[in-house]
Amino acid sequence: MGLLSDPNRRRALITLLTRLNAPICVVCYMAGVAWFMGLAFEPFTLRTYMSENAMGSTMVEERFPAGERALATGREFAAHKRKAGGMPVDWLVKTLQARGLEVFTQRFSRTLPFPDENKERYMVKGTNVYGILRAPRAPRTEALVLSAPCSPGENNNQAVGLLLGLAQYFRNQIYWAKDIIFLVNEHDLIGMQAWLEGYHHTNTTGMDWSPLQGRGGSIQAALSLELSSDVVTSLDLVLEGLNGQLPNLDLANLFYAFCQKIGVLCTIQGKLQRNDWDSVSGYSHAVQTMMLMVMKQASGRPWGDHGLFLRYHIEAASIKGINSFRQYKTDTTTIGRLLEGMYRKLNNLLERLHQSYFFYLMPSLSHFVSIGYYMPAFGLLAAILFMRALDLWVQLTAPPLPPEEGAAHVKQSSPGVLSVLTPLVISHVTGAALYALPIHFQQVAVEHFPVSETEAVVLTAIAVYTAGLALPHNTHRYKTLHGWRVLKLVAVLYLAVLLGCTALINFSLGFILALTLVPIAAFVTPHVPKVLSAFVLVFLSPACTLLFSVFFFQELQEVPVSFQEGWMLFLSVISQGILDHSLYGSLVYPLISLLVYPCWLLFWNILFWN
């Protein structure tokens, strides 16, 4: 404290920090990247463990004898689905009623803001069917959910058959202390969104749905099941939800514990766990697994039906059956035993899952990285912004040098408010146009250009984004000697707050944005070479970051694409981002358009200040 309270020492410290500002920034950036890459090294991670005592080991045996019957029911469901041309509502209602459940249906409809060309739909209508198994040993104030989406074609028929088989088996057991809800939702996420809104009496997305006639207790946890083959080689756990939310780590620990107990091959991000962590290939495998989780979390979209439960503080995950080239096979009976064991453990909960972590990264199912381990990597990048802000503040508060005798008089004017306010306003107006115009102008674009509605939305977004680079963000009338320094100080502090808030909600998105925007914020000035600097700024802009992320994600999944295929994926990601915001409330698109892009435009404006 004496160092900061003594004016002379404080002045000496500030002088040292400003003199070594650039080297310190470079070291912080390299240290932040190195810290993050080291998180996948197994000795630096924590082993997973069960924090919730109520879900600890018990002397029970998981039972489910009806695996073959479940597959037969799945084939029957597939036949009725082909006959009905979609969801066989009447057959599902009769089948669930025959198993002794209280059965209800919910109709819903939604008009998309523009056609979803990936799934070829614009006006969506469907029906959800769900049955409630009332708890015989409790006051029915809590519930668990098992869902299986009714997917088009031959997809997920086995999951619905297993769900119906579990419903029949659960009905004959007497130990349930919570209601069990068996849900078959149509049109994947849209149907799940309608059901959750109806269950919780909310309507945040403007969807039309009929009120639910039957409800269970407060939902404590949920699992979504996806099986599309009679042969399953491994089960993949999907955790990433809407806006980067993750379920309580104990839910992942529970899945991993039962896979180990029953002998089921389990994966995360589609990758098996390796034990050779001390080798280069083992470390590379862990990095790929962790980076896949980072990329999926940063996208902000739900990667399964479970992703929408997290918005209602319901711990949920999706379990996907994978049929690959591996020789290891898992039958439906074993999968049913695993699910029965998980629900018996969740049935023992006396309160919501809360004792374990909600913020984490997983390089494997047996190891995790907690928030206390990965936040320093972001903190090192954020420190660069505060170092540059300190340097700018010292330059602005330093007394002006007296003009030399005979030298031309330079007007030392104070930084005007308009010199900073003008680019701030214009940049944010451009961001608002990027957010609002693509959907509102799609009909105008379709009338004047030979493009579809989806293409019109994406091309309008790209046009507005590109036009923002040419706008006169400042005028010579309001420029002052120190105006660009004031603007950069505001922009650097603005970026620091923006990235900090983003990283607290969605660390992966905040870290990826920090990797590209912090170098721009640190070193852009009006005095650097214009052409080269402009190229670097465009190269590190939010749009190019998204484009590179598309290619990087495909490489991580070991499905590399050509530039043309990657460009089409890039356009598809833009349209899906806008759709996810309209349909489910994803915050990534408004964050980029209303805040990140305008902030980047401020640095673009600083480069061309003269």
Given for the second form:
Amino acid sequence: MGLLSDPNRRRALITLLTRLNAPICVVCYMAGVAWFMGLAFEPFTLRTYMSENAMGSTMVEERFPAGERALATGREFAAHKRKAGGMPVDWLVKTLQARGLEVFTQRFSRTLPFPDENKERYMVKGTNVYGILRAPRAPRTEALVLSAPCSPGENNNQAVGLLLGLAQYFRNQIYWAKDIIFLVNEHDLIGMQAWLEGYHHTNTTGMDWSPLQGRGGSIQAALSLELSSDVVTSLDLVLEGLNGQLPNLDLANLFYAFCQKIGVLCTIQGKLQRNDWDSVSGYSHAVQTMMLMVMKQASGRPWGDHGLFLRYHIEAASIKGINSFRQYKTDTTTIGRLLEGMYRKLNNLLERLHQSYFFYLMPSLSHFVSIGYYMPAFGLLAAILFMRALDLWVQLTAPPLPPEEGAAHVKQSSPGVLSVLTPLVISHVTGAALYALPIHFQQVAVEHFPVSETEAVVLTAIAVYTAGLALPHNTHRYKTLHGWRVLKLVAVLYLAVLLGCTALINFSLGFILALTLVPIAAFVTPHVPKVLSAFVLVFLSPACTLLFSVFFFQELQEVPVSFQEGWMLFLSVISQGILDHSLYGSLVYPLISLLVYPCWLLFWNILFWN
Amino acid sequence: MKLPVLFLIFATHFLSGTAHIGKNVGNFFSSQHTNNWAVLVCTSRFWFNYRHVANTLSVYRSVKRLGIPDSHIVLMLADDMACNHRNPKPATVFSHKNMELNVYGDDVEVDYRGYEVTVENFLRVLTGRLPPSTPRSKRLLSDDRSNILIYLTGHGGNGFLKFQDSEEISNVELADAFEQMWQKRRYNELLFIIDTCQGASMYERFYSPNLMALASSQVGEDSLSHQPDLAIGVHLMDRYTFYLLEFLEDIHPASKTNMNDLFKVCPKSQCVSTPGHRTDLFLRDPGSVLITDFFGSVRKVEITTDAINLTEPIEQKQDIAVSEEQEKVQYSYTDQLPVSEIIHQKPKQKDWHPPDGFILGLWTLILLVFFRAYGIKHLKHIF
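Now show me the form predicted in complex with the partner chain, since the one above was the form predicted alone.
Let's see the whole complex now, leading with the same chain.
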């Protein structure tokens, strides 16, 4: 008879499973972590290569001459910006028109749910200015976008100057097959969101904007430029977008290919490439770069103005100019030539970029790890959950133990749906409260406590989080001695599905949550020592994971912080998460509050079952 | 005294000259063709396949320069590079970098353009099976005394050539098309040149007589492109056709260069791939075949010594009186593609024959085993 249908064999298999369950889980966890750490080891990665045939190699001749003139335009822009106290709309419109583009503006306004203390804004009103360079001979069906943000103070003036210089140079060429849109957006991401929503006729975030008068066709690719100094020492590429979405790897390959051709120093995550992969320091450098990318992707924030394009299936990246203390400097003309080369190659595209990977991690700019290589790390962690679920299933269907007292005997046979449903409902209601209460009750909190609105929101969130720990989750009537097994089975499967779906969309977020939640799911039962496990559970809860991630992120960027600063940073991260959700539709905060936190509460409930 | 000697010298010179002329006349008719045709095909589209269009146009240019008129050239280009939006020099197609040579010119006559370049159209052109509405410029009106040059370029593989990203022609189809041409007496001799990756696979299956074939690479090798132009941003030519063009630029209509020199074009040191050629189906020795036999259009003249009387009127044939008794001659189409002769199929059996012994034996075995295992009582469940 077959392996599973033979009762003797089945029993043997089941006893093996039950006996070895804990060791297998530990081994799987170690293997998962080791696999993840091994991803940055260079022999396990692949070199990047251009997949798109139409873009071919970097064989174009870049002839952009006007770097100095671009800087002068940037200085003019800065002067007008200071005079206007914001975006110098009229000057920009006049300048773009003088360069022969079709110029349009868009007004937008938005009241944030609570003041943003990082960027110091609450009621935001602004204007986007954009000019369209029509392709000389092509129909207006496709477009490329080059954008530079209008930032307060002295930031990004050179970026706008270079944008205007490139606009003038591009206008004189006849080989453009797509329209090129030069966009200067105000209030960085909010302005970009308004422009994109207007361009695609959608309104997902409730912003108020005027419709766009001019349009260019379907956007194939976009680049966002951030340049705040006259000379740079290196160019940094930023890929992570909203909800951890990444542009097609071909865009990064294109950037790297041109960097090598022109001879500009290029970095990713602000870290240079190293050649000594077999030494410890070289390997740790690669791990640091990869972990930075993982952290940034897990946060779900757009890390550059490009991050909002990705949602519309437009491949976009941000290029930041960095001026550090290095001997070899690159001037604006060279940066202009790099951008010119990239745009000429993007001009050759016939379809959207789709030949290369959409899901990848980059331990350095010239190496990458694709989804097929990094998913097994998560799979090993998810396997632990399935092992636990099998174990519980076996225990549940095992013949019942002899009753200890007569009273408990009746309850044992059927744990009942209600004993599982009640904790589920209560945890999810708590999660909904965590999602909705902070913003709704900020006014009430401000009236009663001497805090600002932002602090009120964040502290309400933390308060609801902590209050959830103290809620009674069940009534005695429906609790059975062994009903916790059913609840744990449900919780483990729920966590597995949740983490699996998260890892598919945003691998970094799924993996980090799995790292902390899977051990909880594996070991928690009512029979482990209560105080110690309660402590461990809180230690591994999503909020503390976030706190440690904040410290870790600062360490990785080589800007370590003290505990006070870290705590302040943690509070601001929570407020940014809530703001991102209401402003741009980021899904991290709803995911954590509505799904992950209730799941964690279920395990808390199991711990305190008796 | 001097005069007769001079006269003798002149006479011997003249006689030997005439003897020479006689020999030349003999050579003159050795190829037996009277007209030349060329079918030049570029099968790829898209901007990054600029070089395939440039390849075809450079062969077109050479062929035209050597005398084949546009009416005898069928030029098929799958995409328009000269007017592509990305061309920084519109209305030009360059074959040398720094824009030395514009092969597009101002008198290009493209017969099949864009989406008209399909496998079906190509085969119809070769075999002559075109709808009656097809204009003359789109037809290959060759006869049994035509020498045809066929040049194909694009992306290919082992045994196939890709047409426009959507279909392929296989080497078997091509060989069969040439056999059809032979059977319909549509060529005297045919030179086939192909410049693609693994091009030699395309001529492996030829089986018709009087075919000579050249390819830019062997099976398993890639044909490489020659040089990019940085201002235009694409590769301009493929290596084999580049060196072929350089070779052809030295040929003029009176050249005596023969095919053996053509086989030497682009050795491995220049081409990186190994060009190949096939001459076993060709009846003449390649050394006696002139390049201009295929690439040029050298008019042949037939000299006859008989006088033709043009003064007497030609007798009219008696008009057959049209009457109702005249029977209509029944016409029927000959079998255009006698498949059974080509493929040597087994003819379909019209009447039923008892099944093969093997099948019978197998079923007997099965039945025996069944009844042995389950007993004869199951028989009633079946019937």
